[in-house]
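The form predicted alone is given below as one chain in structure tokens.
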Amino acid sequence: MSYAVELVNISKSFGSVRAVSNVSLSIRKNEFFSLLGPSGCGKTTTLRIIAGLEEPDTGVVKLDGRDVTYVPTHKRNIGMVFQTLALFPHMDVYDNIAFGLRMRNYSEADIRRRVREMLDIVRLSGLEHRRIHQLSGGQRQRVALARALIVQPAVLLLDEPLGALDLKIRQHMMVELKRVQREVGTTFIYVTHDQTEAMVMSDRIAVMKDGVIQQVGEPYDIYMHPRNRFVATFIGDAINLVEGDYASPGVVKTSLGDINVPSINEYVGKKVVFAIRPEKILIGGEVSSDLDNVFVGRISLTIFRGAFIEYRVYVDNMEFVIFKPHVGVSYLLLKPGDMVKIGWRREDGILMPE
């Protein structure tokens, strides 16, 4: 397979800080790729790599086949969205998209074309006259996404481009460049620190931490399936987690007593951490006799989210986080202080090694 960008045992560091360590990663064309990690998990200098505006230490950088490791930024065919945007406020929307043109010397013809083409993708026909200071925060992010798709760069490259926008632009727009990226077909590979952002666009996300890669995979498998703990917790709203000892195939003993989980022989006779995410738990009425497992437990709080209903349920000393869809008042009886049954089945946990 032809990979838009590859990199080969990549590592850099910045004094005796190592950001990037040994990172290797094959991202497809036309997909929507995110790196995803919290501050200072090495991103940002992995995707500064890939740009040209880092040299790594060790290790290898090639776009569709090429090794471009040592090549400069400006020729290598990528295009660049950041949080700043960097848009020339003396233009108007028109120039700031044409000026990638006019630097390379298209026709006045070709660029009423492309940027009007343009205009209508980004769904910003109609403003192309306004100048940046009459536009809102997510009509500027489309302005920087024109500006850097017009000129058809091979991979476009965005780090944190929604980070500066409110939570109901940034939720539109995260969208609206899953779209926008649908529809020009071009390898976009974004960096961001929010985990809603990445499951949201991407097509695969690769979750770093400490300059390593942790996982990589399509946002269900790292969601269900996550490789460790630091992936299980970093990934979804919430994560029920039991310590134990898996002492023989599908049982781990925990302080809890013994949960049923699925069987994996390699961990037989070693600490694992069982997990379950919140929404795959079942409560009160819910439960029923031939569960797999089955605990009962205090409710020592109920949160009212609007589309489901937090639960924090005491089972002993350990606190279980249950989502429940807001899908009538009976979940509504259930409250603060009522004892009651959970359960769940032992396919729907999680079992990683401690």
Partner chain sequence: MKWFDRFLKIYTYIILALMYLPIVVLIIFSFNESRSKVVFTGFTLENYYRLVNNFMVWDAFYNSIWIGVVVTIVSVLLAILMSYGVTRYSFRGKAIVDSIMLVPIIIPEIVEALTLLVFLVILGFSLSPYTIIIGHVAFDISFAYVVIKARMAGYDPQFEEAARTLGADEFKAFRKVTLPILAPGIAAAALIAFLESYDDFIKTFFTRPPGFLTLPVYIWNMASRRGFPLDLNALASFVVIISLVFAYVRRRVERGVLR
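Got the form predicted alone; any chance of the form predicted together with its partner chain too?
Below: the lone chain, stripped of partners and molecules.
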């Protein structure tokens, strides 16, 4: 089976800015795939190259196994939801959604039926004769989605479509997008700088920085096994990093003392970065004496975060971030200034090359 989209060694520069650098990706059919990275890392450019709105300097773009590097946009059978949505202001909801079918010369009767179906899927029935400026942000978002989906594209490209919405609607739309994707069974390539969005919706994520792909994998995989410091810090709410030497198998020497880690032979004798996620650290009464790693520190801050409590604990001059749900150690028992034990199991630690 061929991939829905394949990028082979794609590069693109604007003047002296290397927007996309040697990117290769294979995106499976019916996959919800996210391109995640900070502002200016080349996400939009990559998407525009897939759409044919930008020509790569080098490399090959394949759709469903076919080389389309020099095929014009309107012959690629892709759909795109733009960062600005770009809904046609001179048309109402119905005409916006019908546009792609009209370009393909469908009969008006056929168009009417398909638009109605699509309105159902994106839950906009009854609004077909509204003008674009009479819609809320979330509704516009759905119109843009419907307009792109109605031509049944092989791939739907979405460029930060939720960026303009406020948190509650964004959370709602994330679930909606996922639902629509399941319902229509199309490959989605979703661009975002918001790691939560990527984690919630994606089957797989590609993390990008300065035009270079850093890591590709399932959300769980990327979260649990980040390949480098950038991915580790970009994914997830927070992470604790300590630099050290991988002196002997299973032991990293750091300024805090020895840390027991999983033994990975290829790191022996090298400088490494040790990382541990905030929710993996045990604190206070949770720390038993036979835990692999135990340190003593002083609480500098406690923050009530709703679903969990965030502790900041200093061990020497390294500040650890620790997340705790409300069960177990109570918020009231540990206060800033208290000395506490913290610790974690060997297998919860993450090792990355320096």
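Numbering follows the first chain given and starts at 1. Predicted model only: the values in this text are computed from it and were never measured. Here the rigid core means the biggest group of C-alpha atoms that line up within 1.5 Å when the two forms are laid on top of each other.
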Using the rigid core as the reference frame, would you say V268 shifts its C-alpha by 2 Å or more between these two forms?
no
Does the C-alpha of I169 move 2 Å or more between these two forms once the rigid core is lined up?
no
